[in-house]
Amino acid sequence: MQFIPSDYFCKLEKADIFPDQPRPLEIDLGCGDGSFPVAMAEHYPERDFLGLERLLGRARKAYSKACKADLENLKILRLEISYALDWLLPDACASRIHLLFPDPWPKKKHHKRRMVSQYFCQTISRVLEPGGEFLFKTDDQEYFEESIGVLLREERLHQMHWEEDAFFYPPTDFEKRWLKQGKPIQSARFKVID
C-alpha cells in the first residue's frame, strides 16, 4: 500500500520494498491516480508493483485506490522520480519500468526538464535487471522522436517490437483522455542487454 523507506538517504535492498518473497518487481514512474498500477497488480498477482508519484494529491488517490483494491503486491511511494531512481532503488531490482505519458514540456526553453535524457537512460539501465524492459508511451510525437533518439544511444538498451495486444497493458487515465480527443499514441519497448 503506502511505502515509506526507513531511510531516504541510503540505497534500498529489493527486500526493503517487498520483504516476503522474491518476485518480479515492476516500477511505474509517475503513477498518477493509480489506475494503471492497480489494474496491473490485479491482473498479475505473481508480480510486485511500486508506483512512484511526486504530487501529493495524485499519490493520495493512488494510495486510496490501492487500499480499496486490497492489493498486497502494490505499494505507492511519494517521492521525486529522479531522486528515487538515483539514490534509493538498488541495482538490477526491476523486471520492468513504465514511463507513461510524462509531461512533454513542449516549450523549447523547458526541454531540459523532460524525463528522458542520456542520464535517465543510464539510470534505468542500472535499475533494470538483465533482460528487464523499459516501456514508454506518449501522445506527443516530437517528444517521442526525441526520446527514441536518446534511448537508442544507450548501448545497454535494445529496442523491441511492441504489438498492441502482446500482453495485458491497461490504458492510463491520460491515455483514455488523449484517445477520446483522437490523438495518436506513440509507444516504445526496450530491453536491457549485457
Ligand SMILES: C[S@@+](CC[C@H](N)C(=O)[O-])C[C@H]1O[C@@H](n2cnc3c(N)ncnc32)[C@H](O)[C@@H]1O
Given for the second form:
Amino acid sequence: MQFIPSDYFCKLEKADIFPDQPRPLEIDLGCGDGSFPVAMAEHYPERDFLGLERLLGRARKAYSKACKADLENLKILRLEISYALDWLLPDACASRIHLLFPDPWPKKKHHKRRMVSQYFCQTISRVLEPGGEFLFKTDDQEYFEESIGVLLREERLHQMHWEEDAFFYPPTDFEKRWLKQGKPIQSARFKVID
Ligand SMILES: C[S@@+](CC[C@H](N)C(=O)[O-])C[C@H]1O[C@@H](n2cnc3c(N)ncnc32)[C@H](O)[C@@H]1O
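Based on the form predicted on its own presented above, generate the structure block for the form predicted together with the ligand.
The complete assembly is shown below, putting the previous chain first.
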C-alpha cells in the first residue's frame, strides 16, 4: 500500500502508519523498486515494513509490487529520507532501520550528499527503539570505511557481528547487480544501547 500522511507538518504516531499495534516496525531507507521490503514483508508477516523512496518511478514500482503480493504489512512512502526522519517519524518507533546500497557519491565534491553523517547517526538512534538495529550494506569500500568511522563515533550505537546466515535477509535489487559483476559487498550491523 501507499502511505500518504494526513499532515506533512506534524509528527506521526506509529499507529498512524500501521494501526494494528503493537508490532515491530522496520524502515527501509531508499527502497528502490521494493524487492527487498516485499521479500521481507512476505517472510515476516508478524512485522510491519515502511519503504521510503524519493523517485516517483521507483516508488510506484515498489507500491505495485506490494499490491501484487497483497501485503498488508508493507507501505511505501514517497519522500526524502531526511524529511521523514526529521519531521515525521516519532522517537523510538522502529525496531530496525535498513540502509542498503545508498548512493555512494564517489566524487569528493559530492561527499556532502552522502547519507551517513554524524547528524544521520544521531537521528537513527532517536528513531530506533532501545535495542533496535541499524543494518547497512554497500559495494563501495571507501564509503563503507568512512561510514563505519562515523557510526562508531555515535555513542548510542554499538557494532555487532553479522554472520551471513544469522537471519533471513534477502539480497536487494542493487545487491544482485553488484554480485553479478563480482563486486564484494560490505555489511555492518549496529544496535542502539541506552
Ligand atoms: C542505489 S539505490 C538502492 C536501492 C535499494 N536499496 C537496493 O539496494 O536495491 C538507492 C535508492 O535510494 C533512493 N534515495 C537516495 N537518496 C534518497 C533520499 N534522500 N530520500 C529518499 N530516497 C533516496 C534512490 O532514489 C534509490 O532508489
